[in-house]
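As structure tokens, one chain now follows by itself in the form predicted alone.
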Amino acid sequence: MSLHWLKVAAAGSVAAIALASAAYAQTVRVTVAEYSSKTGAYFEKAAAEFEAANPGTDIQIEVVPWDVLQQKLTTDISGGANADLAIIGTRWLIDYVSQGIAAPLDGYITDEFKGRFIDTFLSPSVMDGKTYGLPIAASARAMYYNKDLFEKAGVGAPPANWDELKAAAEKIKALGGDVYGYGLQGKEIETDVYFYYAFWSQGGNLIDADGTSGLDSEAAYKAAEIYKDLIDSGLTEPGVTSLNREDVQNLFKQGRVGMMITAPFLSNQIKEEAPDLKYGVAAIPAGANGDRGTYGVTDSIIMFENSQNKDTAWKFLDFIFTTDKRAEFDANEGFLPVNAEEAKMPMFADNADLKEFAALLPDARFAPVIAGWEEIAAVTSNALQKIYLGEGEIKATLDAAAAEIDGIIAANK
């Protein structure tokens, strides 16, 4: 081959490599948490629309079930195989930030973009003045109740406090048959959170002012007594520690649970899976002093610091956080609006169930923004399971958990 053809071939190879590199630079991988059967379809559709509007881009969606998401991300990150963007529990974010895994987004965020959000849901992703995530999903918790069971049992209104809840559960139990007064989860994700509803109503704080655990307190002991009494009195479903949130929600959809506390997305599930079920949504029961707290939850989508495609990744984030795309996602999944204009849309503004959840937002509590929170939550859940199973006395078990949590807090300072 002549020198001329070698030069042409070399030039062609360089051009091919450049084209391949350019194409690669436009590829964005997104790890998506699976909220429902609609999640993957939504993101695939959004990816296709974005690619059509941005020729040369390739948005690759990987949908991962929630129960394995954290392990999946940990494995990918440790192997340097993580995506460009990923949905995470916002409570994990501080660990990602402290380890330099999450990239700050402030260089991309304009005043217009920031103005799209309801601040309640954006603020949990802001740390040390920098924004490390965007609220992809937001919800609070409220109490669902079965109107048919209430009517049959002679319960006139949803309970305002825990004493009224127990009395209502007793009346529902007295109906006999395969129904339970109060649905209580004791397995997997949010087992600790379910305890917090009673704990906050007794005036408790997860982390006290001195930076230590609040589990070794009268509020915690009283909250545990409330739940243990419901279990021991046969007012919950049997085998509490064997049922996770979805299990209890399924019992509710089957018309077998009088009351349970969970998120807005159950409303969508009921409409699709149990359209004949008559239910209501009410505030979480208060304590004797009128205290109550709902769990405010955001999941964030973050950009990884090691992403080689940050500009394109940001363009995709900007696209899925437009009002119309947010409305489509939240309507599909049954989440609260995070976008201020979206919240004004009739599908949200006129939704009676969502209004009940929105009314609780002033009482919303978020998981503390401290390193090691997932480990702390696991310690709490393990302690509660021991109490629910009768394998540990309330005070001793919670005191031991508090001491272990204090050790975790100290180790992460």
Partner chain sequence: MNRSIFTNPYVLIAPAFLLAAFIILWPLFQIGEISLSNVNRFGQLKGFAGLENFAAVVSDPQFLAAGWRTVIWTVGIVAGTILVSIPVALILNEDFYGRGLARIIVMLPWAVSLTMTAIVWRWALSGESGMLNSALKGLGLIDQNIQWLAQAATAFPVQITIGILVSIPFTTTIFLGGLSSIPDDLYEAAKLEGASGWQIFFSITLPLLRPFINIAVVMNTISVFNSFPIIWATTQGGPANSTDILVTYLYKLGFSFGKLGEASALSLMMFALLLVFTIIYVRLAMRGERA
Given for the second form:
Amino acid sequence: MSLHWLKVAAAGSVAAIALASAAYAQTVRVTVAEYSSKTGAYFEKAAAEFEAANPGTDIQIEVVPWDVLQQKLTTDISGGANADLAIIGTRWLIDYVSQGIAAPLDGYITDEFKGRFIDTFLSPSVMDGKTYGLPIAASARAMYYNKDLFEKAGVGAPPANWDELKAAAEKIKALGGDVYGYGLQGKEIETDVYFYYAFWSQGGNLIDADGTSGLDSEAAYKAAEIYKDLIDSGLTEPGVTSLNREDVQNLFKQGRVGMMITAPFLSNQIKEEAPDLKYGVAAIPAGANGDRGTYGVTDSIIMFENSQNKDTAWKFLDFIFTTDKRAEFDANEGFLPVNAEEAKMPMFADNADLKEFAALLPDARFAPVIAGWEEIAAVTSNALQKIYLGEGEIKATLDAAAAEIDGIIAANK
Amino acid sequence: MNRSIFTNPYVLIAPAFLLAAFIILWPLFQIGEISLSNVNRFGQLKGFAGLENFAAVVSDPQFLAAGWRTVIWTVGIVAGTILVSIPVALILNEDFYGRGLARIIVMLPWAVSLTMTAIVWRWALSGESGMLNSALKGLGLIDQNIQWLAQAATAFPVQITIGILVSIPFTTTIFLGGLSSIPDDLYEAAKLEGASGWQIFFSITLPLLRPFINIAVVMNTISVFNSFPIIWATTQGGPANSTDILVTYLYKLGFSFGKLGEASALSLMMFALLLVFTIIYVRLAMRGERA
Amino acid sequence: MKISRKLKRSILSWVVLSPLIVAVLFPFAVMFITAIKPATEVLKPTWWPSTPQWQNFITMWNATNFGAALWNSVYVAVLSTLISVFVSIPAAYALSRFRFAGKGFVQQFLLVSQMLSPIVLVIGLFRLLVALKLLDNLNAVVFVYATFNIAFSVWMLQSYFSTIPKDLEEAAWMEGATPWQALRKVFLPLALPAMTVTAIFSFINAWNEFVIALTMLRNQASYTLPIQVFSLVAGRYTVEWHHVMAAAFVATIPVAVIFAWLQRYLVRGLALGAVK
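The form predicted together with the partner chain is what I need now, so please give it after the form predicted alone.
So here's everything in the complex, that chain up top.
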């Protein structure tokens, strides 16, 4: 049995599937990441509206849980059975571009279409001057604080810097009971990001000008010291390495954490699950020099280069990026508007929480566009967990992580 | 004897063998091909790589650490399961009130998919809002919340315990089967000779149970070695890779970091490891049985 | 006197088993109690809700599209079990009745084929299904489960078949029965318990399987129960835990009922099956 023969057979059958479906109708398959229980329903509805307006088209929505999205996309592409459109984390996009998986959209994008977007959110999807994805979901991070706890502890205003944050956390801890000052995430996705808030405020950069990791810098040591000090002083929740983002948010919803940094969708959750909680949203604490950074993150929807129905797929993209469809989506999920017209709508423009997030956007930093970013993030998270657990000395651990990251960067060049 | 397709072993075996071979060999062949190739993160082959992928895996310190932990994980769960299952099976083999109910309860973990069990445990183990801590507090066993999953020192033993719990149903079932095949007259004869309970256990029950213990060891080792959901759902191998075993390391390599070539090489090495273990064990067990 | 001895033994047995029983029932208790909590109390680690919310089960059923997933699971588990048992019986029969060249190889191959975990094989399997044009199809999952279970089924059945005396079939041949008649009238009835047991193993494997279903099934309409429940938990920004737990709890009931019904059978069938 020759390898070549098998490959030909496999390729032939894939092509046959594609041909068969093309002849039947203008079918467009869309892989959609599931953000909440509303995501699937939203896209099904959008597909139905689009099909009604465009007879002869068939939009198939495939909803995939976030945790397994990467695995599913990898397997799909590896088997040559990927959809026409897919939502991906924008930080993965470089791999899709460099391997020729994602199709450039510039041929379709008109000036009018481009004008719909807030540039901050569209630019991460632009590589080498070409647009490879459209920002389907955007968020930034800000600090949530519990107004009741602040009042009881006698803290007047949300802390502007890390010293004030520590002082506020001490006062909240002094209240006794099982409340904690600062909610610190130490597990799973974005453990590294939670550290970057402190890191950026010290003037740090994830990737230095010479293209190497910035973790072996004074800013990183200082940031790690700030967090380690909070942990050792009992000002965070106990066992930080066992709490992921949702766990810390849950503590906040229960009114057991004074402050935490997270994304705008927490507001939506509080509205539904803990409507009595009095909370405020404020800027992320700044460093001694007034440096401040928030994490900006977008997910992109991309078109696959091997799609057989690019024109119809584009029409569908055009449809879901109209102002009304975007507003519906963002209101459901609690994301930031990516569309300029949409941002002016009262439900976004008059939302006090969202204003705080929008105000931070000039300080927003996105994950660096380098191959292997997921692995670099994992190395960083591991180093931080060691530090949080007291299993590694700060400088040595961060230096080792930086060296490992430099190795990854070099290997991917 | 009549000639018939029902007496031709090759005809009878063909469908089962071909299907089983097909579903194993084709994917295995693909993995072999990927492991010897340069491959991008989407599984597309970009030329021959020789043994580079294997070398990369072996030189990763994570590989050795995870490998060593896999040994602890497998030995811990298999040994623990056998040690618990033997007395449980002995009890469940006796006639007592409510035995049917007891058997059903012991088998219950089998009725839930492992993924779900693991998710429920993660939820219950949460330090601040987990029901395990609140139960232990309520019983007065602890007075402060234990952060079970915050460090490997507590997380890994808990994960092994969960592994034992979910392996007990299958193992106990095998042992119950073994016990019911031991003829009663053997026991009666031993009692007449005045043998104590321990003597009966060591001289009759244990030797006769031995083939079943061997089956349980081999089958459990195969499934525990490859078991993914418990660790993945509770800690994802963290904090700082301190609870990674080979399978979780493999998943990270392949699907989080997109190193499909290395992941394929690793999966072949894991397969070889398991194969070698089984061959050695079966040899030793067979020699023991003959003696 | 005799009764009181049994009573004593019963008390002792339950006392010795109690730590295990507590450990086994603990996750079920967590599932059940969380399932009947009101949404606002789910995150508090109390052991009893202020007011049990039985309607959670109904809202869960609708919110998670539980009925469809239940049907998919039943369909996949039953069909794959039937296929694997049907294909395995002749093979096991041949292995237990005939000496032939390559027999040892077949037996070893079957054991070895158990050693590859689905996670290891998933990419290869996926490519296989793409090549066979079987993607996004419940029947593809049926096919994979059935073939995956063949090795174990043959192995189980064969060792059991070996314990059924050959004389009975030979006697039937003497009386002029064809091999098929001898099989059908004499052998198969005797082999029924083993077939049942093997079927249960296959059924449980299929019912609980996760990785393959996750990779092969594309749209929510074809999701089986483990995937459906998992998609409620994985990576959503907020998890409706009371619904997740209610779904997990309800999903275990069908299998628990099967256990209750067949537990004697299970033990007896295995007893004979495992002895070679």
